[in-house]
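Here's a solo chain for you in structure tokens, the form predicted alone.
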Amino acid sequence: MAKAGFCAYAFDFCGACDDSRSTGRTTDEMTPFTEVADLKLVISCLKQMEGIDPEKICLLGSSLGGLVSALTAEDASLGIAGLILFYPAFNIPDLIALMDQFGDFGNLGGGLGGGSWGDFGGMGMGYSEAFCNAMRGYDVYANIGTFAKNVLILHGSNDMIVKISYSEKAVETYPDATLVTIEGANHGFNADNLGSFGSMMGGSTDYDSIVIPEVINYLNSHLK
């Protein structure tokens, strides 16, 4: 992003993982809505930084970060200029409902009703009871779609965790959205995203040569 002339700001959400460098809450307290609050604070700080045009801030989030970015962009007072989502986890309420239905589901979780959502496939995606309670029965699509500027969604055709149909529905929900399908990609656009899990069922190799030009083209078209 920097080489293309854009400032990229990356950060850890409070309580997002056990080794987060951000403080303020634990992983047992984190929910998508606490992350929305965190992101709004980050945006507020960015707008005051030297060299930042407060009218041209774009959000880019992947998976859970995509859900959080989408929910945050709905706040019109923030004046977000663009929204880029990588395989956004709009399916989390459905996954929680599935876990509720089947209870203790081996490695997929320890029964959402009685504590944390275990470790999804050994990937470190454990969600707390607070997280699950916050998203249980939540209608994502009823809470997105008022963001009027163009939305770019990139999603792998072989995504095992968030089916591309969730992004297809999102494109229908937004007034101006484009879905780019990354053929063959899993939940992540290069092999480092998911480690050994990424190689399963035609998983991710390295799609940066496809993804990054799409992102740069979007930024050039909507922020410059």
Given for the second form:
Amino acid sequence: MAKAGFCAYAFDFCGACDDSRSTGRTTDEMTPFTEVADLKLVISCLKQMEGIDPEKICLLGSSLGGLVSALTAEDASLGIAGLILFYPAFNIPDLIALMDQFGDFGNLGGGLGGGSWGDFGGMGMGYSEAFCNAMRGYDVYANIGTFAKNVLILHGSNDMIVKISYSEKAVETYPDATLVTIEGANHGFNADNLGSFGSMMGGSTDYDSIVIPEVINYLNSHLK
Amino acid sequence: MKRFAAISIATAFAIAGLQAQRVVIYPKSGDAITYNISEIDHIEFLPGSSDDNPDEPSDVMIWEEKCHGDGISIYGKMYRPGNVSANVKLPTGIQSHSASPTADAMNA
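Counterpart to the form predicted alone, namely the form predicted together with the partner chain:
Full assembly next; the chain just shown is listed first.
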């Protein structure tokens, strides 16, 4: 994105994982709503930075970051100019409801204790009790859809974690949204963010040549 | 055509709620150079100074920054575009750089 002429700011959410370089919140305290607060703080900081146009800030988030970006963009006072979502995790409440059916058996791999569930798919993160409590029964689609600018959603056709149907429903929820299906892609568009899912589902693990032009075209159309 | 629209970013260091940590410069040849912000007195960016194609941003610098507020501190990296040259003023003198993107820089 920087090579295309845009400033890009990438950051660690507080408590998102044990390796987070941001401080002030533990993994036991992190929820999607604390991440919304983190993102709002980042937006506030960026708006003060020299060389940043505060009226042309676009959010790009993947998976849980996509959910957080979508919820944040709903705050009209932030004046977000664009929203790009990679396989947004709009299914988290459904996942928690599913795992709740298994009781303590649902806490596989993470050892996080009652009311939580653990490291799903070896992605290095689990859901804490606070996280589950925050999202249990939460209606994502009732809390998105007022963002009036165009939304670009990219989702892999072979996503094992978040079925593409969640993004298809999101497109129907927003007044102006476009869904681009990345044929064959799983929950991640290159080896860096696929993690342990990279070798599953038989697809190529690198879709950057498709995804990056989509993102740059969106930014050129909506921010310049 | 050269453009000498020098931008001083020294004031950015003092913005409330935002604290730059380090600056990483990727020169056109050689290894990346990292400066701790505490050792830098001033940086002057000279965007668009390349003769090659001043209207096509191509070079990148990476900043490590922290946002502070409500008891939390958020670590992030800022990737800034532009055909950037930079004069980094240190207590020991001025270091001039022409920054250039590398694959490593974009993945850092």
